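Quick heads-up: it's one chain on its own, the form predicted alone, in structure tokens.
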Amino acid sequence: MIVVCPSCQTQYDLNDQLVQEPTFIARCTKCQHTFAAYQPVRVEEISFLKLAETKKKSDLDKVVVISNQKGGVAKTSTCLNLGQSLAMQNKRVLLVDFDVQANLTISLGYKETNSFYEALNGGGGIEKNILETKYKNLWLFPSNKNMVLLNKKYFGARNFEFLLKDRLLPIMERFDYILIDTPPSIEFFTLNALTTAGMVIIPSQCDFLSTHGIDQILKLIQLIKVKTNPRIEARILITMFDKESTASKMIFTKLKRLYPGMTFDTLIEMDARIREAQIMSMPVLEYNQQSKAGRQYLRLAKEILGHPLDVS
């Protein structure tokens, strides 16, 4: 086992048999720094149910991932409020919280829940852990802090990218849409989500660093197309748009020019009611039907469904 001192970066090769506990206290003999160290978690082989094969050609089309490696771009807000807007169009929608931070779960008012980790490890699978929310046509597969163990247990295992897809396949027919919220990082969670999806929605603010964040996720999507999911397509959603800002308008025009045909016609404006709804743990249109951003998410749902964009 290799242990690295976080203070001076000195490496030590310890005999695994000398350490019995998963967490232990170590002291660096070079700088005398005391720190917590951890036994390495061995990557476990994955038992698949329906590895890599969809039951119908259209299965992936109903799976939408919300992803961007740049944080603070309204990924969770988009997942929640787009999901609710699709549900309001009489679509059966499953929201999947695939983020260790569990922000989507918290945004719907849930705290003590199982997660994908428990579902895989004696918790009865995904179907038994899906929660029916109080909103019509809207279900949640929640997350919790134990999700971090998935990355430790399975990242790097053979075909690990297909694990989420494999477990969702048996329940796909129950839903018209499955929306997956992802963390602002690559590794187990984002790679699994992108392997499962037919569409990736990339939320992006109109700020100076937006194009960099979009470029990062688009490069990853191209890699996913080659390796695990050739049918995945990306669309860009402008979020937190300030219509009074000249800079925002300039960057919006630039994004439309850089990514022709990939940007939704609908954009989501800045709206204080989004944050207020988060405090109340509910979708924004349930909090206030006059919310500008809420009505724009409803417009986005209609754009995805191919309906006339008649929402003002």
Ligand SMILES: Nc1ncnc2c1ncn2[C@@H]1O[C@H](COP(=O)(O)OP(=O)(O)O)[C@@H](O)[C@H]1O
Contents of the next structure:
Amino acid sequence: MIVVCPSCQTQYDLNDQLVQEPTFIARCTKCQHTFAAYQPVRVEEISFLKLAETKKKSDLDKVVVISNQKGGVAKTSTCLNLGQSLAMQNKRVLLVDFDVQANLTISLGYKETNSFYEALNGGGGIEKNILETKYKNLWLFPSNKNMVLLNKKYFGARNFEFLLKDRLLPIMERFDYILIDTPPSIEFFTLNALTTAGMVIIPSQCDFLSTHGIDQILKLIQLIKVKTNPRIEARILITMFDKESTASKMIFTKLKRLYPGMTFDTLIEMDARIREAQIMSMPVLEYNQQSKAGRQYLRLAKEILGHPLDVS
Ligand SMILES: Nc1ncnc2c1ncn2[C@@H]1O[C@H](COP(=O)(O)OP(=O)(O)O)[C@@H](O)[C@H]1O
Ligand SMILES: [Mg+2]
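I've shown you the form predicted alone. Could you give me the structure of the form predicted in complex with this ligand?
Below is the entire complex, every chain and molecule, led by the chain shown above.
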């Protein structure tokens, strides 16, 4: 089981057999903080449908998860606008809202939709609940507040990290890319998303504490590589970049040095159009084709597709 220190966020992978009690006191060897930890309650056994089937290696490569334990770093904005940009490049894109806050679902103008919770509990699986958005090549598998029940129901069940992958496998062939938005916490949702993906994009602002957030998620990814998904690769995306700020430029240089070869060449600049588009419940390039950040997301899509970077 994975235990996270609530004080310094260090993650520990404990051998299940060593943990006898449902509640136990743990001490973080890094910051010495003492805290109560809980055995996940094994409420439900999961029956897997497709996991045993051998799939093409490329299946996982099309799944990209957007993750960072820090909130407000543009995870949801990146999922929406990178997804839309890939769709504009004639790729069939499924956006998966895997955050109980449902910000991605709301950003596309949907309310009162089903979610993974209903899909698993009598709602007919993922396929029946995918929404075709009004934008060409773009589909959404939405979220709602009932998703919180999944954490209670399955977190800690045997192989719970594989549940999303198992249920996505039957529909993978329909899409060129599947982008998953995640919450700023490590529980059922983030662990499932990281287990399913070939790539994790870590959005990060160029502020003083950004390296801390990146280090945290990279440590988690090391654990995921060993435990559930050896193929996952991490890339860092700089978001809300202020090109007038000397501090931002200094931190960007530092990030490139600290994480060589991991940072995307494309930067996403601060752009008020992103917020305006969110208010209008649409991807930014649909709201304003000239949006600077919108065009940078298009450039990011081309970088991911390996196309020449001809959009400035
Ligand atoms: N490039 C940008 N320029 C300006 N504001 C942005 C940009 N990207 C995101 N935002 C705004 O920052 C806030 C947080 O973004 P969001 O995508 O919701 O982050 P997260 O999902 O990581 O919490 C939102 O209000 C969003 O509109
Ligand atoms: Mg979000």
